[in-house]
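For reference, the chain that follows is the form predicted on its own, supplied as structure tokens.
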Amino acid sequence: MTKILVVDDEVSIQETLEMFLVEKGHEVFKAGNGQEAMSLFSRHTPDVVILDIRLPDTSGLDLLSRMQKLGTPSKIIMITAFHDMETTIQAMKLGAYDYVHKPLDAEEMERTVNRAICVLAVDRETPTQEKGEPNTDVIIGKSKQMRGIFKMIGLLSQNRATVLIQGETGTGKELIARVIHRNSLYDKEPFITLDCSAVVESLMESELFGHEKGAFTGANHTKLGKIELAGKGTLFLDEMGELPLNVQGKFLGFLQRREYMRVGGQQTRKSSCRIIAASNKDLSTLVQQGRFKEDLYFRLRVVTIQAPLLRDRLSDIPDLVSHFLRKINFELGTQVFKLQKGVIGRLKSHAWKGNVRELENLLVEAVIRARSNVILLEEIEKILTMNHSTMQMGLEDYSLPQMEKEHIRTTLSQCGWNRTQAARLLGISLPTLRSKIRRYGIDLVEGCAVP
């Protein structure tokens, strides 16, 4: 039986909530002021507290802070008749589970209480993911594709061969380049990056080779180029397909002779830096389109690494999730290390058009949204629904059954997985909804689904 503490100075609200919650099978304690509330809270350690912002002897926010400092797992739901931004922000900042406005709606209150109870139950039952400070310069994966990349990195560690890394956006091309550098004989030398898509065409030559003072209008001082800055280390050229054609020829000359001149300079300079280029576009296709020099393409692809799509190595998702949770919690100072049962399975079923980067971004949002130290399947569903609308996914990915499945899943999620309420909103009977849930294999939030 769930223990719920109701704190409100209005007797009518106390009694209404007591009758409603007792009818749902909960044990209810009532308090009309802060002193009485703290006494009951200390004695009974309730699972859920429904706490009014305005009390006769103290502020509900002060009471919230005092309850939080006791370190109990209790979920505290704030209620108020006032709709001001500052109070809402402060309540959530102090650790309130939710914030409900008066006049209280029975269905909203039931849904909020049920979700709080669900979070507590999942928290107790769910094992904690591995904690600890993350190693950010490590490639995560045990799949066949990743094992092949690890072997290639091992071979490249003994030489300075030019490397071309190809793969979709978000597949970790720069990370692969960094790991190659870190495992090389020149790992103490600089690792310099240049995003070819982020530099305007007129400045690209200067970015690569540097320029002398007075070389052009605005060149008020001598500037070292990325090649020179790399020294004996590694120069990583991201989005290589965006390198302007007029600069491609000069860069090809550098690769052939390992010599270059600063813009406006007369002195020939030499460089032994390793070149690692990356592209999310197929450079061979750009060659056929006349947008990339064939000779440069062949010079770059001495060794080619194809960064695999996340959807082609779904078996790596559990390890990636564990790694990202360590990283995210370390950076944000949070402690969200638990995943509700079903989360990993749902992540494996997603299309991941943004690859590993999309997965990391989703987990960052899930950690921020988490109101305890556990990520609920329901929250993952909400984020996926928000971030991957039909327009974003492309209409070609959706048949009518697929669209119906997504609509049902979205409605269920928004209703807190209350099937009765979802059926009413969808305009279908409860048996019909249950039939569609079975047909489409929609995973309900375990322990939180309401008949």
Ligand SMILES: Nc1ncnc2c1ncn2[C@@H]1O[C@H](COP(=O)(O)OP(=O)(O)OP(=O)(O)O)[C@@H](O)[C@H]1O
Given for the second form:
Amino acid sequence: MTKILVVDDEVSIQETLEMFLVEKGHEVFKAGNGQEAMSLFSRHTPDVVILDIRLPDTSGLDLLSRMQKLGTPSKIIMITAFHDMETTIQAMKLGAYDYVHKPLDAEEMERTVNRAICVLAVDRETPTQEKGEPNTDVIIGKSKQMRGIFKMIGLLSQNRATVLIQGETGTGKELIARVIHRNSLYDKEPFITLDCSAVVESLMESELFGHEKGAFTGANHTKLGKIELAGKGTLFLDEMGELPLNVQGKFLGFLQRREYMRVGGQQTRKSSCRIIAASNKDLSTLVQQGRFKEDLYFRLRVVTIQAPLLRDRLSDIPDLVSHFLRKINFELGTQVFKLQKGVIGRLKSHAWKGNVRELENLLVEAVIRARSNVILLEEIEKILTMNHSTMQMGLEDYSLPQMEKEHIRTTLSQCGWNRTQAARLLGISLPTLRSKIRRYGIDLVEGCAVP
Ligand SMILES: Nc1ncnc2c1ncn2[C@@H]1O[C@H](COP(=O)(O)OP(=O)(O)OP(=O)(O)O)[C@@H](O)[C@H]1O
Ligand SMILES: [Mg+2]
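Having looked at the form predicted on its own, could you now put up the form predicted in complex with this ligand?
And the full complex, kicking off with our chain again.
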């Protein structure tokens, strides 16, 4: 049974809340002022406190901070008649779990209390994910595809072979390039990036090879190109497929002879930097379309690393989640390390279009939204649904059955996986809902059972 302390000086509110909460099966204590509240709080250590912000002998905010100082896990929900920004911010800062405005709405109150109870339960039951300072230059994954990549990085550590990394957006191409560099014999030398999609065509040659003073109008100073800046280190050419055709020829010449000249220069220079090229477009397709030189492609593809899609290595999701939670909490100065049961299952069932980056961004949002140290399935569902409607949806995603499946899943999740309640909300019978769940193969993730 959940213990709930109601603190409000209005007797009618105390009584209404008591009636309502007792009916839901909770044990309720009532206090009309700060003194009574503190004494009941110390005696019973309630799971949830519903606390009015205005009290006759003290302010709810003051009471909130005194209760917080006692270090119990109690979740404190503030109520107030004032829609005032300052107190809301102040209450959340002081660690209030949530905030509800008067006049109280029974459904809103029930949802808020249930969520608080759910967070408490998850908090008690789930182990905390590993904390500590994260290592950001590490590739996470134990799947077969990732093990293959680790082996290749090991082989590459002994030489300066040119590498091509292919893979869709957010699959970790840049990260792989950095790790190759860090594991090489020249890891103290520079790692220089040139994003071929970010430079206008006319300046690309000078970006790569540099230029002499006066080489063209506007060339007022000598400028070193990225090849020269990379020295004996690594030059990472991102979005290689965007390299203009005329520069592709010159770059191939450089790869073959390892010599180049600054634009407008006379002197031949040598470079031994390693080239790592990455592309999220398939270069062989670009070759077929006449947009990429075939001989340059042959030269680049000798060592190709294919960064796998996240949906092809779902078994890596738990490790990725722990890794990102450490990284995100460290960066944001937060302590959100717990996941409600079912969150990992839900993440495994999502169609990740933005791959690892999408997963990372989702977790950032979930950590920011979490009002305690727990990430709830309900929050994940909300973020996924929001992003789903705004993100790039494939045409197949617009089919009615697909939309119906998503809608059913979202509704179920928001009802704490209570099918009776979901069926009511969806306006269909329970047997119909059951048959749809079976037909669409919706995983009934065991969420936290709320009464
Ligand atoms: N295996 C992994 N382990 C840990 N973090 C990863 C992994 N793969 C990707 N990331 C992280 O995901 C984010 C996106 O990765 P990255 O920028 O390397 O992707 P990309 O393939 O270069 O994407 P794009 O094609 O959009 O440039 C980064 O924050 C990166 O650190
Ligand atoms: Mg990238």
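All figures in this text were calculated on a predicted structure; none of them were measured in a lab. Numbering follows the first chain given and starts at 1. Think of the rigid core as the biggest set of C-alphas that the two forms share within 1.5 Å after superposition.
A.B. asks: Examine Gly290 after superposing the rigid core and state whether its CA is displaced by 2 Å or more between the two forms.
C.D. replies: No, its C-alpha moves less than 2 Å.
A.B. asks: Does Lys250 count as moved between the two forms, where moved means a C-alpha shift of 2 angstroms or more after fitting the rigid core?
C.D. replies: No, its C-alpha moves less than 2 Å.
A.B. asks: Once the two forms are fit on the core, has Cys118 moved its CA by at least 2 Å between the two forms?
C.D. replies: Comparing the forms between the two forms, which are aligned on their rigid core, Cys118 does shift its C-alpha by 2 Å or more.
A.B. asks: Could you tell me the distance the CA of Ile437 travels between the two forms after a rigid core superposition, in angstrom?
C.D. replies: Taking the core as reference, the C-alpha of Ile437 is shifted 5.7 Å.
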